[in-house]
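Heads up, the chain below is alone and in the form predicted on its own; it's given as structure tokens.
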Amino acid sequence: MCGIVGYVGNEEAAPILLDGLRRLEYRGYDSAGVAIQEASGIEVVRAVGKLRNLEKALFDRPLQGSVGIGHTRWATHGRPSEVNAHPHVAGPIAVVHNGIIENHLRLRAELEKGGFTITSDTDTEIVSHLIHRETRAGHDMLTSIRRALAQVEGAYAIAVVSEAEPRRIVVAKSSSPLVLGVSRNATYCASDIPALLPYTNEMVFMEDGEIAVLDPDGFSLSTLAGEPVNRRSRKISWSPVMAEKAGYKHFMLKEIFEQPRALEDTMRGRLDRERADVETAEIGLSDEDAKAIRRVILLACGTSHHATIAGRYWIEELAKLPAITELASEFRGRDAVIGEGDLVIAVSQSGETIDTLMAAKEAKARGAKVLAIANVNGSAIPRMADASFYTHAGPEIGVASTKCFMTQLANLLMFSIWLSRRRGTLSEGEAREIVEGLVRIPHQIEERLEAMHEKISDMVREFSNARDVLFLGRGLSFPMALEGALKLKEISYVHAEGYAAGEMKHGPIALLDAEVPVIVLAPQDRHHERVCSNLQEARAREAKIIGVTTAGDAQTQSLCDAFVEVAPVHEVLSPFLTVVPLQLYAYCVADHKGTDVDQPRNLAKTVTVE
């Protein structure tokens, strides 16, 4: 949530800051602003709403200078307004901040008692005044920030500029992401990689409790306690073009169509087709680790949680190990019984999701091993984990996750194959059938995507005005039903619920009538007959049925008012195919309704505050 961009170099800062903020729009925001070091001192321009409003404000009041910080704010403390927008200024200090300062009320009272005037409702302004108080006591900027941060409790990533040291930016982080970018004669900082890709692919990921001083020639990194830190930059392979729309109307649609490529990239070099196995080096755990596992706990939030439900099915069916899924936010809130012999799989697109990060840390502290599945190399969750199994989806800009979800499924299935082969619960013949089927999935998605999009675009005209939609599935189709409902809610603002089809008669059937479409996932698998029975129960209540069926299943299709076909596959592979029409359905409804598909209201791409 929120976005930070900073630049110190020899070029004009304002265009670079605006461009970086634009590339962070997917994180969600309701106001924006920049602070730039001009010859006369720090000047700040802020605006409520979209970046175009900030751009207009900068056109009316141009700022010139080669050092600056920018911010997009997602309101936590204080309503969206210009006075609450970042940067916040106190004396010669300007600050941008992501996160939440938990003790801000006590600090506010202390500062006001000491004569400081606080004009906003935000917790961030408190930080600027704390730093200002330390500079007034005679400390330099780095020392002042260290002393100020020693007084705060909570999560933060901050970037600070000072009129007293006009060629520097100081940044620090704790439980909120911050990455540095290095190029010749310029240094950058940002909340996420895409903001910096047009300018450099040399990145340094900061750790919690670290502070850095940025100048045009590079940076110096240390702990908040003053211990020097020597960390080399990493070369990021994403290109700026990968973060552009490439002719698609929305990033989300582009990313749906990128899923075959993302799957291929994620599987490349990991599947040993000759041995029907998965490369151990890619998992990061040893064969002995696999044999020592007595239980698997999968931790995630939102869309990633739905991927872990599929992962639980795979781990139990293929590896014959008990597996449970946990919402990371709930896991943190109770005294979970976990320890040695447990493997925790923490799944997060960004690798920075705060609830997942903190839950995984707690599990590790209790003796569990932690395996991270994330899309961003070097992000917080993989860094704290015992092993990391990265997806290779590339940058995902749309807030509603699609290709990252698809590649999470791929990693969870590959992990399940790897685990089952080492525990002797999956024969080579069975493994070969699944591995060969998985290799074919990208082509099976790609060959139907265009036609599927066209069909669903036409289909939604009849259903887009529905105020409620139910999604039903059994087995591996159940988590896809949950995901389909979430996608529709996220981007079209239609109330939707996903249910295990067998649960319909335990309550949801009361909602059905002619105004409620029911989307039924009915691939030909072991559950097919019972799902069709549930489908007919919904038809009997006059609900409109949209079926996701296996190609050529005329009997099931005859029971539907509309249907979409997917290729026949081994049933453990069905989620890769059945989720695609659900993604497209949500997209087409949202596009038809004219909502902001890539930046839905109230949502952010990466949830880094509680």
Ligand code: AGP
Second form
Amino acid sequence: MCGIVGYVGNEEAAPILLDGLRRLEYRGYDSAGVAIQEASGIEVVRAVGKLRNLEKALFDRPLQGSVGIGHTRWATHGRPSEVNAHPHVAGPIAVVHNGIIENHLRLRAELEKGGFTITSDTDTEIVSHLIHRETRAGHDMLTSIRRALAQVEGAYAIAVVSEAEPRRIVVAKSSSPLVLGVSRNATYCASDIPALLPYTNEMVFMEDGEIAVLDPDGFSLSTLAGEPVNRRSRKISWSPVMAEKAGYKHFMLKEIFEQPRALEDTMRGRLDRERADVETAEIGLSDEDAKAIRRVILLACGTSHHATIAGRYWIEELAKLPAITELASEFRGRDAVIGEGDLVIAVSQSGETIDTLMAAKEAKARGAKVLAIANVNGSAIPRMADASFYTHAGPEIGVASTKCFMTQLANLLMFSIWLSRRRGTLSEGEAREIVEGLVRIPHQIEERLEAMHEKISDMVREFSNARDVLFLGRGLSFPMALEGALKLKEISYVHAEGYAAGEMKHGPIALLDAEVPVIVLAPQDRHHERVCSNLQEARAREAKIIGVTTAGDAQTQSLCDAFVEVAPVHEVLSPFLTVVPLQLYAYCVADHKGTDVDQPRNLAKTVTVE
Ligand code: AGP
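So that was the form predicted on its own. Now I'd like the form predicted in complex with this ligand, please.
What follows is the entire complex, opening with the chain shown before.
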């Protein structure tokens, strides 16, 4: 949460910083600011609210200079206000920060005792004063920052400018993400790749405990302890166009429509149709490793957690291995029983979610092997993991995850097939049916998307005023019901619950009346009959039923007030299809209500606080 960006080169910094912040706005959007080295010294402009307020402030007070840092904030310490917005200035120093300084109260008291005046409620301002204190003691910028950071505990990615060394930016990282970009005559830093894509594809991922000095000719990297680090940049294959809306009203809608392509990219080169198997040499796990696994533990948060529930069902059913899912935030500090023989699969779109990262580290420390499934190449979770299996969804900008969820499902299913083939629990014939079915999925989504969007846009007119919505599903449709409810909550602010259909009668049925739409996932699978019974129970309480049914299932459709059809598929593949109308439903309700679809209130795309 929070996005930072920095530029040092020969062009005007302000437009580059604003452009970078626009691409990082999904990380936080309650205030923003920039600090630029002008001829007379560092000047700061900050504004509360969305980035357009900062743009306006910069229009009224243009800043000129070719070195600067910027920040878009998701408040943790101190409410959104101009005084709490970054950059924070102390003497000749300005700092932007993403993360949390845990010992800030003690440091604040110490600084105040030493005569420093702290004007904001933030933990970040403390860092700027600590650095200032060191520069006052006569240290250069790099040494001052090293010495200051030795005093702080917590998570940070910081970028610092100093009037004493006006052609430099110094950046450092611990836990929060930070990437450097290099091009001819300019060097950049940012919290995430899309901020830099219009300027360069050459990127360097910083590791925890590293600090770098950036100038127009490049960067020098070292550890906080002063050891030089030699790391070459790598070429990132994402293009800037991938991070644009391409004519869609919202990123979320574009990303829903990109799902067939995202799936194809994620499966390309990995499905071995001839042998009805999955090619996962890139993961780096051997056949022996597959046989040695005693249990699989899937760790994730939010939408990624819902993907792991489907993953668990697949691993149990296909590979016949015990598998459990854990909310990463609940796993930590619980003394969970875990150790050798356990494979932990940590799933994260960003690869930076702190709860998932810390839980995976804890599991690894206790002897489990960690496999990361992430979308962002080189992000923290794959870096700490023993093995990685990337999704190739391209950059996801909408705060509500859609296409990354879809590709997480693909990787989890492919991994389950790989495991089961190694463990001899899935025959070639069964595997072939699933692999061939999986190959057809992108087309089966694509062929219905347009019409489904139209139908659901019309449908929501009737249902968008509902205060509560229930999503029901059994088996693999249960995690999709959870995901449908989460999507609706996060972007339309409608209260929604996802429930295992069989659980409805144990409580939630009390909520039902004619005002509550119930979205029932009822594809043709082994649970179909029982789900239809649950549907009837809801109908008997006068709830309005919206069915997600297999195409041509007239009997189920006749029980619904409205329905959406998905293509008939092998039952293990149904989540790929049933989740799409739920994403569109959430999108259409939010769009109908006029909420901020891509940047819903109080949320941030990447959650780097616990
Ligand atoms: C998804 O719509 C949410 N915004 C959120 O639940 C997200 O899935 C969660 O924060 C985990 O993020 P990750 O996949 O980047 O780890």
